[in-house]
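Taking the form predicted on its own, here's one chain by itself in structure tokens.
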Amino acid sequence: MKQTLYPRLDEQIYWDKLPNGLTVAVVPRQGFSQKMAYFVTGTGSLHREFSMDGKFYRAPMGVAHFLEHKLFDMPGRDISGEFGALGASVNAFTGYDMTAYYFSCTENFSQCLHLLLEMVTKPYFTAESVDKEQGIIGQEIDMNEDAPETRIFEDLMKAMYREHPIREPILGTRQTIGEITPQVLYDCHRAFYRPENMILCVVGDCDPEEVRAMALEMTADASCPQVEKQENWEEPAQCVSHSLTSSMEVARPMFQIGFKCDPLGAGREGIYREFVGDLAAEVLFGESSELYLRLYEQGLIDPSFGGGLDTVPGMAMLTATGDSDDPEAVRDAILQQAEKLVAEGIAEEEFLRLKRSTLGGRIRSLDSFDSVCFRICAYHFSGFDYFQFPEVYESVKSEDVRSFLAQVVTSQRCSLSVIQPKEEEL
């Protein structure tokens, strides 16, 4: 495996791309008892339309999440129980653009890694088990619909986006998951879980060559079809609607504000634009910003307030969320503060302080094995070596942040999602 050193971070990674296309990354942490492994596919809920070996497929909404659940099923076995017996904790998640399976352990690492690779690469679906899972996920969908945090975000996506599939819930709906069959799952597994679309990342005190050898052994027979994912969606800069309000059982009005950005792209240039957006959020409404302190003193926001830049293929958005008795006033204050920063510029001393602070936060996050695995995998699919982030972050210029605010934080690109408390019935 190829060793890459990062002296500034005192880190190193062993990389290899196997003959079947699977990327393997190992971050050695000598002397630590904890070990963590992430096995990730670069496909999430967005990727329902694709061509495989020249044939077009359109999968039902929610299929990526459904598939995540079903890969824990193996005939006559309790996979979670097997991990538990080995002293490991195992879990998985489905996002908009990736699906991850991961475990953490302090012993029996080789057995745990073998089990993780086995469960993800050897699917087993039956009509009976799919029917049962439809009921389980249906209950999860019902619970999500009753969760204010989920509702407010999904409402915002519907208000902001006309075509991009981020407006569709990751879990799908009861109707769409009812369209999922074993054949649909087998087709999607073959398309999404092919080695060239996956990465195995391990952090801990382990032998990189042993990790590579096991990955090669367990994926040697994997199917490698020709697949093209749909990731280009025509999306206007303007939002569908500038506000959307609903009511639920909440104690105080909840809000989420979104500002629609142009897609960032991939590679180092795309990551630079992402970091520009991150710093724009800090400058505009971060916890130490002038606006945050003023809104807090006025009682318009509380410690629940926060935000940042979110990005997936084909879209990006600057968001702020929290509780407030006057969400519209918070939105208007953000727009006014952005205009002020664009007109007057950003004080260089303050900008450098924020850069040091946010860069320090990213460096401190490397203490978390989970954070390291997640970020290496996520940025791998964006075509970027994550451990190069300090150089990119430090190269961000205040003028680029100012330009970002001028383009993005405008009333035309803004939507506001609000959940009001339900009125008591008399």
The other form holds:
Amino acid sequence: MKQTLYPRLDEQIYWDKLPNGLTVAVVPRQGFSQKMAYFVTGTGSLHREFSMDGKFYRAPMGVAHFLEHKLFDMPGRDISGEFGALGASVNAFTGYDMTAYYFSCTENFSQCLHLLLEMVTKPYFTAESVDKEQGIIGQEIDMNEDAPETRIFEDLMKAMYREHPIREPILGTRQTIGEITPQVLYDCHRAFYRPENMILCVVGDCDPEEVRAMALEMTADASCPQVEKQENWEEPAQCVSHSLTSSMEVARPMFQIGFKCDPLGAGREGIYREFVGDLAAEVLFGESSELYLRLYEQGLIDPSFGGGLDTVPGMAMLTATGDSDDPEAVRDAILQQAEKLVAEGIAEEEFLRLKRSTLGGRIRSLDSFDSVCFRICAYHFSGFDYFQFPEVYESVKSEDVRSFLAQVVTSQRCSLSVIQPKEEEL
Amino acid sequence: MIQILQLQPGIYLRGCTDTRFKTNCLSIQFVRSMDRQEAAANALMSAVLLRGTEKYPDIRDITRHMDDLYGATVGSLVRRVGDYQTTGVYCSFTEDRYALGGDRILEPVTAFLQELLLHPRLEKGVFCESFVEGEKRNLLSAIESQKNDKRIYAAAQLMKYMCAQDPAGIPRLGEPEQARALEPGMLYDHYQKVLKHSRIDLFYVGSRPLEQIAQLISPIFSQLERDYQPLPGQTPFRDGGKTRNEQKMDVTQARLQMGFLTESTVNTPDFVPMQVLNTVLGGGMTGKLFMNIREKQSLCYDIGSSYQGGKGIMTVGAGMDCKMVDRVERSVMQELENCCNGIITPLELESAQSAMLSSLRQIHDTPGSIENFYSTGALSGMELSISEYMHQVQQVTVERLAEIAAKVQLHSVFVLKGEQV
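Okay, that was the form predicted on its own. Show me the form predicted in complex with its partner chain next.
Below is the whole assembly, all chains and molecules, this chain first.
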């Protein structure tokens, strides 16, 4: 395997791309007990339209998440139990643009890695087990309906996006998951879980060559169909509507404001634009900004306030979220402050301080194995080696941040999603 | 591995020197008895301190200073450990060797802590009214927002009813009425009292020797006029009687929260076996509750149990369809009954043991988990070392678990249900 050194971070990664296309990355961490592995596909809830070996497929909403649940099934076996017996904990999550399976252990690493690779590469679905899962996921959908932070985000996406599938809930609905059959799952598994669309990332005191050898062995007979995922959506720059309000059992009004950005693109340029967006959020409403202090002192925001840049293929947005008795006033203040920053420019000293601060935060997050695995995988699918972040951060120019604010933080690109407390019944 | 230095009577610095991390941490906790009258004041205190100091008069100045220190964070930390409530700050900052051009981070961070604790921004000799009013609003909002997360809300409601006569029933952030009544003068006087009389626990994880930290941090406390008043010991559960409550809310999914009394606490020899029993029953995805009630019967989406060794209370929480509440409750009782009858497979026991051993081994893998384990351990009276703890986990047998399970009694139940049922 090829060893890459990152002296700035005091880190190294062993990289390889197997002949079948699977990427393997190992970050050695001597002196730690924990060992963690992420096995990830670059397919998430967005990717339900694709062509495979020349045939077009449109899968029901929620299929990626459903598949994630079902890969834990193996005939006559209890996978969580097997991990448990090895002293490991296993879990998985489905995002908009990736699905990850991971475990953390302190002993029996090889057996755990074998089990993880086996479980994800050997699908097994029956009508009966699909039927049972519809009940469990139905409960998960119900639980989400009572979660205000999920509702507020899903409302915001519906208000902002006309075409992009980020407007669909990751879990799907009770109706759409009812359309899922074993055949749908087998087709999607073949399309999404082909090796060239996946990465295996390991962090811990492990032997990189052993990891590579096992990955090679376990993916030897994986099928490698020709797949094109649909990732281009004709999305206008304007939002569908500028506000959406719901009511729920919450204590105070909650809000999320979104500003629609143009898609960032892939590779180093895409990441540069992402960091520009990140710093723009800090300059505009970060904790050391003029605006944050003013809104905080006026009681319009509280410590729950925060925001940043979010991006998945085909879309990017700047969001801010929190609790406030007057969300409209927060939105208006953000718009005005952006105008002011664009007119007056950003003080260079201020800008350097923010860069140093965000850089320090990213360096500290490397102490978390979870965060390291997650970011290496997520950025891999954007075509970027995550541990190069210090260089990219340092190259960000304040002028680019200013242009970003001028282009993005405008009322045409803005939507506001609010959850009001239910009126008390008299 | 963990060193303890006494800086003054009632002021302890604990910690470890570890060069593996990019993050360092330093926490300062004032330890108080959990008391209905002052819980809200304790929760409010550090938030008010973090609003401004003489040198850094508002949050923007503070945050800018932190940005200069590579995004160091200083946050308010309020914990409940048995009968105690701790209030203070937790700082997380980048290890000096990752700073540019030989910049220092640790020294300025400790200097800032001194400024924060000893030189708060005052007006008319007490805390600024606008700071107190603003933070009161935020505290009230934090207390009331617990309702937003139905899982947290149901768990808190159960504790309120089950522990009506015990300090464990006092909410960690205090009661809204107490928070509303706080005024700048009262709060400032309270803070002075806290500085003077409280036990103070400090904790450090980073690359420097602990003696060096003691030197950096001691000046903060040598300036105080101290009259240390030791805390009363932790007390056993004070039972106010069994309760059963149901509340209606506009929710899609019902929440069931069950509270059990055990005879095992941190001070009894079966503390570790009880932890194992809790893990066998409801710890994660290999517990009996998850495997049988969720996986086999599909009755709910989430279900699990937790055990508080201070009071010997075990709770089970689950989310499910409103019509299924009774069935889930019966199934939970059945799983507990199975434990009493020794119906625990070797795999169930091994999985629980391995999971616990694995978490214990990982404590030393992050600064945050080191701080949390040892600083709360020091207060709860849990005196086991990690290796002794692990040894006891390995010794547990099914027979032992059955004996302990037989003493676990259902005490109280709280149900949150939709309005249409």
